[in-house]
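Below you'll find only one chain, the form predicted alone, shown as structure tokens.
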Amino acid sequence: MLAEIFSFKKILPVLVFFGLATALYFNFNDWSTYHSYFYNMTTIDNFSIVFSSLLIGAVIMWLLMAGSYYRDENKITDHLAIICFALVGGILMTSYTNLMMLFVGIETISISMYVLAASDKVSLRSNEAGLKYFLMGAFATGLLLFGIALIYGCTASFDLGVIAGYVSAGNLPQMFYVGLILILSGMFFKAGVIPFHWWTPDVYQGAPTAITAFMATVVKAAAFASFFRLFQMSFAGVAGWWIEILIIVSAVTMIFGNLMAVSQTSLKRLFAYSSIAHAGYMLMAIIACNDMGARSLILYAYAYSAASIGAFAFLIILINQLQTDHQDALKGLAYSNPLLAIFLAVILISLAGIPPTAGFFAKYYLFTTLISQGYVGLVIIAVLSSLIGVYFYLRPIIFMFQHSNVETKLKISQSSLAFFALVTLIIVILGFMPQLIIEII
């Protein structure tokens, strides 16, 4: 609002950028520490220091990468607060233990998802995947907050210590049960998993592909950390009734996911379907629901959030400057610009899992600690789906390689260069010592 009516629109980025820069400096004071607020409502804790830190970075890297889309836009103060609220929203959701916290945090980031779904005016496909997102979000929140009333009616309580006791005391009720399946069916729909999916694709294509890029992270990630904080600090007394559910979803999720992104030409589109199936391997980490379980989900979070930010990254440029994002474009990239192929490379091969980057020793560490707890059968559907994401994530490196009379050339700043450094340099770092992340909590 003062950068409206004092006219300092043009430094507002920086602004933000200091701001969020400063707020993850205060964040990490807290390190170690455990405190409450709200009325209890919320808990800082390592667990939500982390996801925060995580969502806090994803937005400064956003920064950085979406200049080009809020930097051309006539109303720059209306999507960078969207953008501020959304982050408040997700960190509500990594900090929450009251299930009335958790649905202003959903809400709070899904609102401001649907406005900057639908930013693009004058785009039928940025209207139709915002009145999608809206729709469908709007229904799954509804089922969200009627297994929320549910649970409170078994429990009288929305604490999530209170739910977790009378878990324990055994003698649950139906009407519990039937709480505990809708409240799963909103959690599936905001991690865009199966059977609650069908949005993804259509919105991830249709709104402006910075904010899919947001979607694929901040929301994501800050979906997943809710899911396992709800999951396992007041649903782990009746574990052996849920993971069964989630065990099927996650195998179905990952498989669909892999052989759906394989038939995609569309860059946008294949990513849009590998988000489904990255969802269904951090579901696994659900699954796992306990310490080393909630280190595998953030090593993923990072390694998944650092290569998807550099994947939009690339669509960006791509997109604005051929005005396609189709698999053909890429042609004969490695020979006109060889530095960015490279980047791009590294970036395809976390995605893949494909040591040595982040996203293999992600994927290793997930699958031993489900190993470890027994789940063979289902880290070995999990290895044969990231089988087929090999072949879709190398088939762009395999265009970028082929001679074309006609070659992709992109004109790409020193600043584009540093970016894609920087997001390699991420990926390389948390691939050779990702104890980084594993040992942080």
The other form holds:
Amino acid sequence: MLAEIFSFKKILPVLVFFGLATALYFNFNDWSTYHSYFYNMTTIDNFSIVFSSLLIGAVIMWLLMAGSYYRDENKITDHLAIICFALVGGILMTSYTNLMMLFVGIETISISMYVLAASDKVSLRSNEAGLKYFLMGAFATGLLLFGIALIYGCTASFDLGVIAGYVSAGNLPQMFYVGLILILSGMFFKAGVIPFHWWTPDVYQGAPTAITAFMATVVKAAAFASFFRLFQMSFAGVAGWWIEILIIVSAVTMIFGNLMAVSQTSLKRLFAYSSIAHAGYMLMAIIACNDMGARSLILYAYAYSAASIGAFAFLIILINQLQTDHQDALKGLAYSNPLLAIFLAVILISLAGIPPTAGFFAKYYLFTTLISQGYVGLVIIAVLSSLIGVYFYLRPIIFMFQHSNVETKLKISQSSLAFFALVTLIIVILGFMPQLIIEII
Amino acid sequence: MNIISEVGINSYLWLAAILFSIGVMGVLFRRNAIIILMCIELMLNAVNILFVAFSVMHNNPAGQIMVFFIMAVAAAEVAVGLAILILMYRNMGSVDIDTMKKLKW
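Given the form predicted alone above, what does the protein look like in the form predicted together with the partner chain?
To see the whole picture, the full complex is given below, headed by that same chain.
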């Protein structure tokens, strides 16, 4: 499933497609087998299988979408290789049982993303996004590593199970808590939540759109999978201590992300802020910190990834043809491209969390999980902030139905229409049958 | 003879913490991207000192293996970072991070 061949430029995407499909098949072959690899440093369990299927599936969708973005074939070979490296990092992040593997996974995905964010060599914006992402990312890695070092100093092991044993034995030294805070900061950065979110809008806007789509789906899902795994498997014993931090952070992140998105006119930046807000919702699943939380995180990650890959696919077409991502460009779209407008509307409705789409049931399941554990106040804040979200997600839909002097007319090929239909189908199917994902683990 | 028992783990902890803080301060207050890059390296090396010290203290080799991982990753990171810096310098003629103002709001 790795990046292999650099010749055969024409057939490379097809080859990678089939490679990924094979990887997906073998991934499901391991269902409920609980293998350990690399001297117990990674363990394949059902949680990691579901998440790595999400990552592989998202990369397959990305591949289908990016075909229209990469006209220049010299570029796509390099990008595909780096994307596959990033995928390996992401899969390590979903299946690690050792902090060493967590570090290697995070760095594999991050370094690939630094390169990709800066990959538009002549665009100043892309350079700036790459440099900002790199400097902040390397800084966050330093924090994460210092935290890991302090935890290692207490427990003398990188193994999640050993750390969990140490935690449950009680009587933790001060150093352990300092390490925990530093690890939290590092993970907050990678997941793009407040107070370490400043890079997100800049990087999302500056990076090439196809890369932004990859960041918003694969990188985000991998970051949350590793976040959840780390805190459920090793720090659940001191949950009372870090949950209060997470509650505040998640509430502030949701409110801030949604409020900031309201004032955006650039659609790319709007989706960047909306991804911050969604990160706040996904943090709620980590607060739940049990099997219900895992299920709601998985459902949420599937719903969010499907919708945002569709949204970014639309942005690619828009930016390619009109050289702008201003929301005024949407005016009259419902009359010139009715089918595309319908698909986009479903995607936005799912992001806003309105039934009968996947986004609604993901939020619903998440909120009921949290309420059953007694976090009513947090759920009220979440519901209120998603009401703000409804406003700015529906605004592009209103724009599409407005008449204007300059009617937007996009040229859409049959294959991209089929892609949008596929995304919409996934969203609607997950909306009507969320138990497909929920009851799987 | 275990050197940690002679010097005491606290001294190593303080040394690493001070080096790390110098690195953090450099990242936060310097405006030249190359110096920021060096400060990040300083942070990572402070972590390396800490890992080796703990590894000797616990008599557990895993910490030293981790140092190899960190060194390899830091090298890869610096290679990518310098490449991005060169790109930046070619396009803007400066590596001052205050010139990065294309992306706002």
